[in-house]
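Here you get one chain, nothing else, as structure tokens; it is the form predicted on its own.
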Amino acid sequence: MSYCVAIDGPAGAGKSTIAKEIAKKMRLIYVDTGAMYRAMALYLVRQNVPKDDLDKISEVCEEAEIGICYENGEQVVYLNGENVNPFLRTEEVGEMASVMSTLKSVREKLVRLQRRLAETTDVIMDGRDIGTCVLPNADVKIYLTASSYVRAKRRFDELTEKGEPCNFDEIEKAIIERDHRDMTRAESPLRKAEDAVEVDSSYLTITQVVDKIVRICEEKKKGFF
């Protein structure tokens, strides 16, 4: 029987970074569901589909084939046979992913793949609705969050380090708007599962967050939570 850890939370809370580290520590397979949605978004961007044309998004997304495999211990996302890992983290792709993830047709297609992975492998998944929708019976559910200011600062520092021009206020505004969109969408909105443990990463290091969640997993196994 497989073992599953679900991590949900808003954009920029550090879900992917934390989940990858926990996967190494607990010897779980990390499934980056956000990357799967971003691969779909990348396809739509490449096809020049406007992000406000929801009917066109539903139509065109059927043409995209998305797969995940591990190469040299790293998760690789394939879009129609192409390794698209280097193209998934742009702002344009992120905005498209947030919009198209509200569509039932898009979500159903990707959720089926995610559930199949969890049925046969010990996994850790992160996203917006893993504990509430994708893996409602996960062994451990975590709701990882941080203030909008802290999340915007992280993104601002990341872009600045890359030498990309950016504006802090615009980044924070975009994060707040994305939070609202994710929390109010009709299909599988972002929310904390009733049996999830909330972890605020605002003023913790990556190591501190990882250690805290690993302890929660261990205590869950012992029946302390």
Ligand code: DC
The other form holds:
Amino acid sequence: MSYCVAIDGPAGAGKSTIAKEIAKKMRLIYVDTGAMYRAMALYLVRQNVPKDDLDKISEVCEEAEIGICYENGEQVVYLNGENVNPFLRTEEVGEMASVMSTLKSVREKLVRLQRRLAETTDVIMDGRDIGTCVLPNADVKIYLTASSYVRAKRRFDELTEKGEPCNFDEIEKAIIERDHRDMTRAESPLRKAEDAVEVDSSYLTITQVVDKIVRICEEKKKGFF
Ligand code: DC
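Shown: the form predicted on its own; wanted: the form predicted in complex with the named molecule:
Let's see the whole complex now, leading with the same chain.
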């Protein structure tokens, strides 16, 4: 039996940064499920499929084969055989991923891949539905949150540092809209699993959040939870 830690939460709560650190500390493989949805979304963006045409999205998604492998501990996502890691982190791809991930057919395909990975490997997997749907029997479930203000501020600082012009209010508005879409969709909406531990990262450093979650994992192993 493999060991699985599930981390769910809204966009920008710090899931991937935190999960990567925990993976190193606990010798787990980090599985970024958002990257799989983003790879599928990249295909749609490249095919110029409009964001509001769900029928077309569903049809075109059939053409996209997503694969995943690990090179030097880093997750590499393949789209029809091409390593697409460098193209996944744009706003356009993130927006399309949020829209496209509402589709049942897309989710079924990617969830199958995610479960297959977790069957044979000790993983820390992050996303929106890991604790509620993908790995309902995960050893530890964390629901990582932060206020929309703090998440917008983090994104604003990141873009400003890169020299990209941006507007704080627009960033926060987009975050709130994305939360709404992820939380209200019919298929596997984002929600805290009943047996998940909630961690609010708004006023904690990365190290504090990592230590807190590692402690939760250790306590859980000893049967304290
Ligand atoms: O975590 P992220 O921003 O890379 O995810 C991009 C989008 O993919 C997000 O808006 C919702 C979707 N997603 C999902 O529906 N289920 C997951 N397990 C992971 C991501």
